[in-house]
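The chain below stands alone and is given in structure tokens; this is the form predicted on its own.
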Amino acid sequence: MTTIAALPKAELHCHIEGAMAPALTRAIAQRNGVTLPAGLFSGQGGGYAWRDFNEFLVAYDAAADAMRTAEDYGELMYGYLAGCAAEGAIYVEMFVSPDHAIAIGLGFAAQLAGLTAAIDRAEAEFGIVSRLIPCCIRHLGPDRALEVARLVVAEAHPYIVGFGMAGDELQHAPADFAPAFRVADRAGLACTVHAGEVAGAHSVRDAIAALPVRRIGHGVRAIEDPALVAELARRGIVLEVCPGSNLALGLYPDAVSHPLRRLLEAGCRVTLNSDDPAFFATSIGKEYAMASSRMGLSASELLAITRTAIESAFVDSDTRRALLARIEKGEPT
């Protein structure tokens, strides 16, 4: 019998700065001469301190501010991929924020150089494949999103495979960002958007109506609208589900209440993801383990979720075929 730990895994929804463990944040800040906010951590050696989604966003930005160089991003990316590979992951799509790189005075081109070098190193050493999805930040507004989309298209790189939007879901309407997504879509970048996390099912419905998206980041609150769930299933729009994140942020009181199982039973295509693992005390391995032990998914169901992730990944066909072949070798007995 194949154990959950031994299953091949993949994730499509993780933010690079959200993968920076507190110890690494401290080390990078010290190296760069950056003074971190006094309330960033819960105590000596503790985790990040936040109480709600808005405080999480503030803590996230404060941690991201510690980085200053391409090497910082490279160290973070390499370490994260090494950890994922140790848990059985064969593929990771990473959200990156050009706005964060610009805010620290680094710039997107240098950020990209650090990340891609780390991707190459991790694949050579561990066999894990990774690609990048630059994101605009919703609460920075539609005009800034359009600028980011144009920047991303201008900095074309084989490892940039998509375009997304993160940030405060309660600000602005998805339709406001249609110009930015048109730029990305016309350049051949596959699109995804965060929706149906902090906001309800209407957020998902508005997103799929206004934007050329193949996937929805989170999307779990679609469960509140049965007609929407049926539409997602019919159209094959993939949900990048992040149970550990949802529980940490209080969307659901416990794993039993989480709608992952109900979405699957309704025919939705879902994937498992860690979102911001350093902030939510999770990892891709822990997400699969929780789906097994606390949500009742079998090894076969979890392998099918990995297969869905690879089938819906924003990769070229040759890479997809190679990854799917690796999944078949992990078929449970």
Ligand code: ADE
Given for the second form:
Amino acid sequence: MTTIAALPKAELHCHIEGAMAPALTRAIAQRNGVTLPAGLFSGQGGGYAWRDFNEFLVAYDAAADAMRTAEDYGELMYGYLAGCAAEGAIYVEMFVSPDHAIAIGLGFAAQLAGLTAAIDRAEAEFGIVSRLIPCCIRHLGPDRALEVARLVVAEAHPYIVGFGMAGDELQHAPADFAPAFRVADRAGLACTVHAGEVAGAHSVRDAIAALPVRRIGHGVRAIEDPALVAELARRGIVLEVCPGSNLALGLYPDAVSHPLRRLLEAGCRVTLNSDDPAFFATSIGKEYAMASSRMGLSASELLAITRTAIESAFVDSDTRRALLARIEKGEPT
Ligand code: ADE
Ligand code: ZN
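Having gone through the form predicted on its own, I am curious about the other one (the form predicted together with the named molecule); can you provide its structure?
Every chain and every other molecule in the complex is listed next, the one we just looked at coming first.
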């Protein structure tokens, strides 16, 4: 019998700034001489303190603000990938926010240098493959998003495979960001956008109507509109589902209420992801384990989810073929 721990795994939706565990944030802040805001953590040695989505975004910004150097981003990325590899992940597609690097005076080119060096080191040491999706931040507005898209295209790198948008889904409309996504799309970057997380099905509908996206970050609230679910299934738009994040943020009261299984049964292409593992007490291994133990997915259904992730990853075809071959061989067992 296949154990879930031994299954090959892949994730397409994780934010590097959201992967920084409190202990690392403290260490990085200390060596950079950065004073973290009082109340960022819940007590001595505790996790990040936040009560709702908006407080989460504030804590996320404060943690990211501890970093200063390419090495900070590199240490974070290398450690994260090492942990994923230990849990059986063969591929991680990582969101990275140029706005956060600019806010700390580092800049996108240096952020990218730190991340790509870590990706090379992790692949050499653990065999895990990783690629980057720079994302704009929705609540910073369409003009800023367009600037970020231009910056990303100007810094072309083989590990930059996509363009995305995170941030507060309740701000602005997807169509406002069409110019930014057009720049990315025309430069050959595959696109994804957060939608159907904090806002309902209409947000997913608006996003797929206005933006050239192949995937949706989260998208779970599409379940509120059966016709939309059918359209997502028919068009093969992949959902980057993050159950642990959804439970932590209170979208659903428990794993049994989470729509992952219903989306799968409706024919949607779904993947499993950790989103902001350091904030939501999760990891890619824990997401697979929860889908197995609390949502009733079988090992073969979970393996099919890994296959979907690799099939819909924004990688070149040679890398995709090599990763699919590893799944068929049953790596990493
Ligand atoms: N940025 C980091 N995590 C996010 C999430 N879950 N939703 C929207 N923006 C984010
Ligand atoms: Zn996200």
